[in-house]
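First comes one chain, alone, set out as structure tokens in the form predicted on its own.
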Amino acid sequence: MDTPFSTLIRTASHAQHTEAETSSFMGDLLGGRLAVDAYARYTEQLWFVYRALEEGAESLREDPVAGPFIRPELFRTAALEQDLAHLRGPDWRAGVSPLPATLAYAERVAECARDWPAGYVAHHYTRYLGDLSGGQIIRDKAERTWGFDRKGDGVRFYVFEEIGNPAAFKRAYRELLDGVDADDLEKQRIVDECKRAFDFNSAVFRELGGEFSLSA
């Protein structure tokens, strides 16, 4: 009870991010085993799961649980779209597809975004602060692997330009967490949610694994 929420839900969904971070797919992408093309299918799933997050964003401006978290310097779409017309050409819509396991990601966002506002904050949670810590590994690998300009083209994704002190950012988000609308019992479903967020991240990377195994 005395446990800040901000701890509480990271130590409890410990678990499940460890295994999301260190799936196969993503070691051999930041090992630089991969190509470029691995990385821009996973950008192109990014894009359908952050497309949920942020088209749900809007009708949550004023929910006492999700409008807190409603930021629009956090949003991602836009910066995706430019990625994507880096990596894939200038048609690139026509090109993209969700992998089951995104598909069954971007929807779970949808429905949370309609129906359950504090599972929302989950999801919000695990992707922005995801983004903003470990994500930047992932754009400085990028930058060095396949030469992409820091900043630029190719990793807009993973730069927060309107954010000047992430560390302060951060702190921030987490003060919201602590203080978020929900008594114990809703927190704790809160905690699940992230962990199954984490789970269809997990589902994601194998999907992509099997794409582009290295053994195949």
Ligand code: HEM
The other form holds:
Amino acid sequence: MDTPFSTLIRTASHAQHTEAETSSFMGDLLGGRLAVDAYARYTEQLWFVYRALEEGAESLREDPVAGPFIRPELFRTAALEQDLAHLRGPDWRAGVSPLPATLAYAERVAECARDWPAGYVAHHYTRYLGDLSGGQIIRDKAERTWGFDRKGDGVRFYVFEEIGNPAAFKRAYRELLDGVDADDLEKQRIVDECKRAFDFNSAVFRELGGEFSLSA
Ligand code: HEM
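Switching from the form predicted on its own: structure of the form predicted together with protoporphyrin IX containing FE (HEM)?
Below is the entire complex, every chain and molecule, led by the chain shown above.
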């Protein structure tokens, strides 16, 4: 296969990306049509997903396939906890609950971390490269819509303090993807898992859309 793996995975997940990006919940959120409560509820869902990603990361540090992707400067759990304390108050932990789609998503991430490191890479890519890309658009909108301090409490999830040059980081990340030691069949399975990861995100948006529907 001549196509670099980073190109393959991006191209193959393009349709799912468009679907996630154009979900009605995201559209309403980015269109400034939802109250901050919806943004907080979404942030809660992210907390469950990143806990699974980052708890799973611990045991994968030495793994030949997933290990090189485990970079502490990407970790988001602490930033999400700061955001939630700001959004929901110091007792935020007592009030958080995963939506069914979030639970299924986090369980699948944990399962990959445990049993299939290459599958974990698919989930890692789908979230972190997205956060470094479109995540910045979401941050900008959130700051403007709900008046968070620029790069401050409420949007710390989107601020990668330790990554000075996101474009260079993404380039290096794509090189890591290109170097993944897997045969064509395994690469296809990773691509399929990436599509699944996007579908989990769309399912979370659908359920959030059900809770925060403008037409209801
Ligand atoms: C409204 C929401 C979203 C917007 C506006 C958005 C926007 C973008 C943009 C502009 C890029 C290209 C950046 C570049 O070429 O460097 C990108 C890349 C990406 N996005 Fe999104 N995105 C959104 C939602 C999502 C979601 C929900 C996910 C998955 C959880 C996601 C995952 C990704 C990934 C993995 C990439 C990297 C593609 C690659 O270069 O390999 N995005 N996004």
